[in-house]
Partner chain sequence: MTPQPGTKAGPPPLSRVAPAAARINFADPVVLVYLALVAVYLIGWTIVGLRGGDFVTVANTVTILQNSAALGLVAIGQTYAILAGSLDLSVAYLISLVTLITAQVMESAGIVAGVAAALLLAGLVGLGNGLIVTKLKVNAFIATLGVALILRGYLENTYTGPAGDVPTEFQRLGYDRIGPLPVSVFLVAAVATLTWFVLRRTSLGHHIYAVGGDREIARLSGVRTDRTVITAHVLCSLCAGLAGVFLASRLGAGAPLAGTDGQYDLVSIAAVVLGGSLLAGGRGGVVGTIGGVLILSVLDNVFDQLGVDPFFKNVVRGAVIIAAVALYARQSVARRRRQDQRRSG
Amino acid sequence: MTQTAVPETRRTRLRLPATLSASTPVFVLLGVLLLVLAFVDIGFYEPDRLLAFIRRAAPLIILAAGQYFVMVSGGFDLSVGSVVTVGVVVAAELFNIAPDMPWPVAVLILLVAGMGVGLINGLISTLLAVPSFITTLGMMLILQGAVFFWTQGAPRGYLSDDYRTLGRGMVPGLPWLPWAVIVLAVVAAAAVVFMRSDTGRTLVATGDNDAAAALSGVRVHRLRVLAFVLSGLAAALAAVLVGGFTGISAQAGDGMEFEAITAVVLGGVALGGGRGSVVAAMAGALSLQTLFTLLTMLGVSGALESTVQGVIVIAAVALGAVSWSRRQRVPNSTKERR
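Which structure does this chain take on its own in the form predicted alone, if you write just that chain?
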């Protein structure tokens, strides 16, 4: 009994730093980037400028949280950028048709529509066994084509000032605090609470080994559909903030799906699912936004953003693969010693 207990204890001790190491690099990177920003622009950390930066980063961070739910369960969602674009265009058309529509009604319509897109993605991926990459790629193309056909590249309508308050307005009585920061804080807190619940833990277990999860009584299909619904919800909420901040555009969400995936991968989430932290995924999004801001300050062309994203994805996945192989060798070497 004593001999078997010792290796078990050793494995438990080794597991903690291994778990932390998966997400540690993104926090180190974020700290370094923020430190460099302090030297490049001394006034960056003035409260109004810092909060304005967080307001700009909020849509991507929210998208990353939604993308995390899908990726940690073993899938991908390439449709979120198109959902953002559709949300902006549809909101403008809603106010064009019904100028007196209360802005909460418009927001609710967008959120339900985003959840509907996620539900369709989830059902096709699970019930029809179509890989999520293909399903959401098809949905992305469908939504992009629909927007172009509807707008001919020039969206109609407008966004009311009340509606745009969430994206660009300040909290009454607190003129220094953007509403977008409040929305982001609520989403971040909700994501953390969800992942600490039994459902959140089961979602991670499903991504790690769906067959074992199914044998233990987990309704794998239902959980994965839920992940897509949450991703669609996050994309619709991001559309509200993007529309409020930038206004109407038929390219409002272009490329945001890849930015969200890059952020999640940068946060240490395994591409096959089953490993990663939602906090680290959101930190990855903030790191990405910080990096883009720093490059802009240094005069680097914005055209290189895609190149930077590609390098980050390759480097993060390679680092994750090396880290994973090392963790796999530790139990094996322990067994050999036994």
Second form
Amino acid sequence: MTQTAVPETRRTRLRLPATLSASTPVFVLLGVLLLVLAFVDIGFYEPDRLLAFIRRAAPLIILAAGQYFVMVSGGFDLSVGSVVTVGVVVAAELFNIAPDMPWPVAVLILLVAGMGVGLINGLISTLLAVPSFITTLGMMLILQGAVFFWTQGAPRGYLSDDYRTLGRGMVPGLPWLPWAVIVLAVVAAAAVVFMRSDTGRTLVATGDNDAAAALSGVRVHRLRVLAFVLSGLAAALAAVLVGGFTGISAQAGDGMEFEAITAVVLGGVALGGGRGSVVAAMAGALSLQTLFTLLTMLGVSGALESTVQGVIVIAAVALGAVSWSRRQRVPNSTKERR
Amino acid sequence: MTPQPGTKAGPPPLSRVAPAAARINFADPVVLVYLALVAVYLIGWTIVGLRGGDFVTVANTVTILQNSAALGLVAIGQTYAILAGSLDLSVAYLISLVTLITAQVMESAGIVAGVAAALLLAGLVGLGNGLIVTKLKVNAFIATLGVALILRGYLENTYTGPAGDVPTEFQRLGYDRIGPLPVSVFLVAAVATLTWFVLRRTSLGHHIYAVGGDREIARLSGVRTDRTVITAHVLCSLCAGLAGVFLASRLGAGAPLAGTDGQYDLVSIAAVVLGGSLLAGGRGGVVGTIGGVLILSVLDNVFDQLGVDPFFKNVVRGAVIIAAVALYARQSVARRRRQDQRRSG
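Next up, the form predicted together with the partner chain in place of the form predicted alone?
Below is the entire complex, every chain and molecule, led by the chain shown above.
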């Protein structure tokens, strides 16, 4: 009996615009935050300030996109924050060793290294069957420890102005358009295209039910590894952007993994995977960044900022959960009546 | 157990007729944890011995136990949360806050009031975690992360450095010994035994396992799932609170960075998983957790003795956590495959 019941409820649930409804709260939240910002300081919407804001938000949004791939396929990536830190520190050391290195080479090295970290994360959590929470937690400890061990907590070196251009510079000829916004637009477009491709859809299916996906011929392991590689790539790219406007420190990416996960969850992506859209995840990151900006504008002291952030994150996710569970009750109740 | 080609069906191999009690089940994660602990201990002994250090001495053993007390308490608490299918990322900031509250209240109102205030605070935070997870239906990861942020903001806004003063009599908790063993060992042992009893012998414990295994099935079988998860969170936070009280007694004052410097949030979760409990909940136990904590502190001690760079310790710690969990994961994958084969004939 259950064998017939299960696919039927699945089908009912899929017929609902599930991803749309699950991500509605984040767009409402974003709208409210942006509206409040307008009341607090209308000057925020002047194009140059708005673009500067998006430039600052770009790393987190890119991280959230990467984290989305892993989370929608049913995992976690706790290592992205430390990948950002390592990226910033390693770039500085690279320029220390080879001052004449062209910046694209440095960027390329970082991106490949980021993908390498993702590959290791992916292989350990799939082939060795270690929960990704533990794999990436271990990776985080390893990377943090390694970077501190290497630099003794005080990284040396510098980042060349060329290298920093991507993070803080403007497109030549268009002095109002930051490079970071272009990078972000490209990443966002690529993420959306990827999620609309067969591979992207299969990734979501894997997160929803990996056994079913495997039975229908999906190479589950390969897809999950791909998700981790993409997350590592995104983290390395975020590191390049972060390197553009922060100093070189061994704390550059501290806490970013939790911000990225929070952003993705705010975007309505279910932990455990299988539901939610990448656009909503990126909107979640933008909401978080808007929230940080708003708190700064309102003069909430740096220390209390995290308290307010905590309250709002819980409240936002709670509201999302309430509306989602109400919607979910429809197929559940029909099942119970049967 | 495929029959060897060319041999006739003889008597079954000895291991199969041996009484069940005498057999060690190597697929049992708890057995593996303690085997791993023995292995780590022997390797550490060898390496430290080759370098001319002393490893198996009373003093060193006491050091290992003493240094594992705080993590032990947090990890025991984390076991409740994880078994119930939840987890608690707020323990690190809670510990910091508890050390401060303990020290400040003790300074003005005495020891009993200090401990009571600490445990009250911890219980309330746990209640908050539990209510957010169950009633607001926020995923435990986000809920406890949010509570961690709230506590962090309060800490950073209120305290700039160490505060309060722990009376000398109470510092005895951190430094006194009963026989050769530090008091903290008895504290951890008592909490662990109590936890074992709660998990294995009370209905609350059975409910925690049931809820962690499958919340919906537990609910349909009449378990008050929300209440169970809330209780697990309260117990988790109380254990973290005890760790904070213990650390306050060790440090002699409240320290705003006591919890985060120890990375008690993530490392305690790692210790529980290292101890063979399923991160998804429903399977495992406190005995394994203690093994996991001991592995981490034996490693720590070996590194200290070898004078390994403290930052490099984190590298190895990360690698060991992954490797150890991979070991169990392989075991359970192999076991599942065997069961599947048996089931499909």
